[in-house]
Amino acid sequence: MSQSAGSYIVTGAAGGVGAAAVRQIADRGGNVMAVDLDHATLARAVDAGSGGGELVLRPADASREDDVRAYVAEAVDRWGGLAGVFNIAGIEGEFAMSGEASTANYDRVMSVNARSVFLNLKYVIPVLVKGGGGAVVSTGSHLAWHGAATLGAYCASKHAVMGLTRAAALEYATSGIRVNCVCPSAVDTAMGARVSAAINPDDVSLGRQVLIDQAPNGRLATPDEVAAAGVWLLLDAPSHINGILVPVDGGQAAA
C-alpha cells in the first residue's frame, strides 16, 4: 500500500542522490530530516519540494553513534515517530591496490558506508517497532555482488551493507518492518566524476566513457532514478517485498 505521508530520515542528503530523495519524499507530503555533515552544503543542495511536508536540515555525522542517537531522538520528539530511514551516506575512498592501500582509508570507508547503516538500524528500528512498522532502505552498489580493482574497501563496505540488510529483514519481518537495499552502478554525480578521473586522470571524459560502456543501456544512472528506486522501496513497495537488493544499473546485473 502506498504511503503518501509520514516522517523520514535521509542520510547523505547533500549529495546528488540524497538531495533527490529529500525532494521526492517532500513532494509526497512527507516530513524529512535531511542529514549530512555540512549545513551550508545541505542548504545549497536540498529543496523542500512542494508537498507540504516539513524539512529539517540536520548537520551530523551518520557514522558517529552520538550523532545518530541525537538526530533520531530529535526526529521522534518533533514528529512523534518515524515511518522510515533512507541510508545514502557514502564515499568511495582512495583508489589503491590491496597491497598498497592504507588502513586509515579502509577504516574511514567502512565507517561512512557500513557503520552508518548499522547505527541507523540500531536507533531507527526500535522507533519503527514502537510505531507498529515502517521501512528501511540502504544504499548498496552493483559492487555488493562484484569486485573492483583498487576499490577493495568500497567493495567490502557494500558487501557489508548487503549483509546488514538481509539480517535485519529477517529479524524484523514479523514487526511490520521492511528492510531493503537499492544498488546503483555508476551515477552521474560528483562521486561518478571522481571515479571517472581515477580511471583516466589524463582525460576524464574517457574515464566516464568506460563507466558508460559497462551499462547495457549505454548511459550513467541519474540521481533521480536511484532516489526514485529507494523512495519506492521506502513508501510504496508491497509489504511482502523485504530483504531484497534492487539493481539500478541499466541492466548490468543481468550480464
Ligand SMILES: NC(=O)c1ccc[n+]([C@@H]2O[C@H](COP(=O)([O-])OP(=O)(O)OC[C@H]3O[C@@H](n4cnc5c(N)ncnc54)[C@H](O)[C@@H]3O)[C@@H](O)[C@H]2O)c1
Contents of the next structure:
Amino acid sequence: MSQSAGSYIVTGAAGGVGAAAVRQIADRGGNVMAVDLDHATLARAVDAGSGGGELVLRPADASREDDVRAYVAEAVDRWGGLAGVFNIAGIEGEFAMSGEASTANYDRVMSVNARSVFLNLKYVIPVLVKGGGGAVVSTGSHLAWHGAATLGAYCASKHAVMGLTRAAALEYATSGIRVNCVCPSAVDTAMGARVSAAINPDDVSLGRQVLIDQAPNGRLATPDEVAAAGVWLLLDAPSHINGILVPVDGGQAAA
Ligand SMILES: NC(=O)c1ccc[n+]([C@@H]2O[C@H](COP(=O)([O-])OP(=O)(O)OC[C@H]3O[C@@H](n4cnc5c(N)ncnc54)[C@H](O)[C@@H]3O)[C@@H](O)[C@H]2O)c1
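Structure of the form predicted in complex with the named molecule, please, following the form predicted on its own?
Zooming out: every chain and molecule, the one shown earlier first.
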C-alpha cells in the first residue's frame, strides 16, 4: 500500500522525531495537523515541506481529553476525515530508583506517554472507521520490552503503548485500520541529550557514549530514521502488516 496524500495528526510535532515526521508527511503531499504544547515552539520547529499539503500548527496537550477531542474534530471539519495519526508526544520524566520515585512523576509520565496514545486511539479510530480505513502509529521504545534502572515510570508507559497498539490492531483488523508502533533506542534529540546528562551529569559526552555503546552499530538513531520508520508504517507498509513493533535501534533488539 502506498499513499501519496491524505490528512494526518502528528503529536509531539515540535520535538526531534515529531518535526522530522511532519516534514516527511508534508513532503509526500499530506495535510498535517502538528500538535505540541505551545505555538511558539511549533512555529520554530515545524516546516510545511515541499508537497503542497496544508500544515496546521495546533497547540494542545495530547494527554488531555478535551484537547484531543477538539483537535480531532477540527481536523475532520477542515479536511473531511483523516488517514491516520502518528503519536510521538513523550517525556522521560524524572530519574529515580523505584523505592524513591515520586507518585506525581509516575502519573505525569503515564499520562503523557500512554494516556495520550489511548486518547488518540479513542478519538481518531472512529474517524478512520467512518472513512473506510487508515493507520495509527505510536512511538514506543526499546524500553517497551526491556527495563532500565531509574526509569520505571517511563518503562511502564512504553510497555503500555505496546499493549494499546496490539489490542487496537486486533480490534480493527477487519476495518481496514493498521495499528503499529516504532520502538527506537536512544535518538539524537533533546530527549537523548537529557538522558545523556542524567547518565553522567558531570560529563554529558560520557553519558552519550554509554548510549552509543548500547547500539550494535555504534551510534544513536537520527530523528529522521525514526520518523521514516513511522511514516513507512503510516503510508507505505503492506496492508497485511498490523500490530507490529518496529525496532529502530541499530540492532539492539537482536541482542
Ligand atoms: N530520544 C530518545 O532517546 C528516545 C528513545 C526511545 C523513544 N523515544 C520516544 O520518541 C518520542 C519522541 O521523542 P524525541 O526524542 O523527539 O523527544 P523530544 O523531547 O525532542 O520531543 C518530544 C515532544 O513531545 C512534546 N510533548 C510533551 N508532552 C506533550 C503533551 N502532553 N502533548 C503534546 N506534546 C507533548 C514536547 O513538547 C516535545 O516537543 C517520545 O515518545 C519518546 O519517548 C525517544
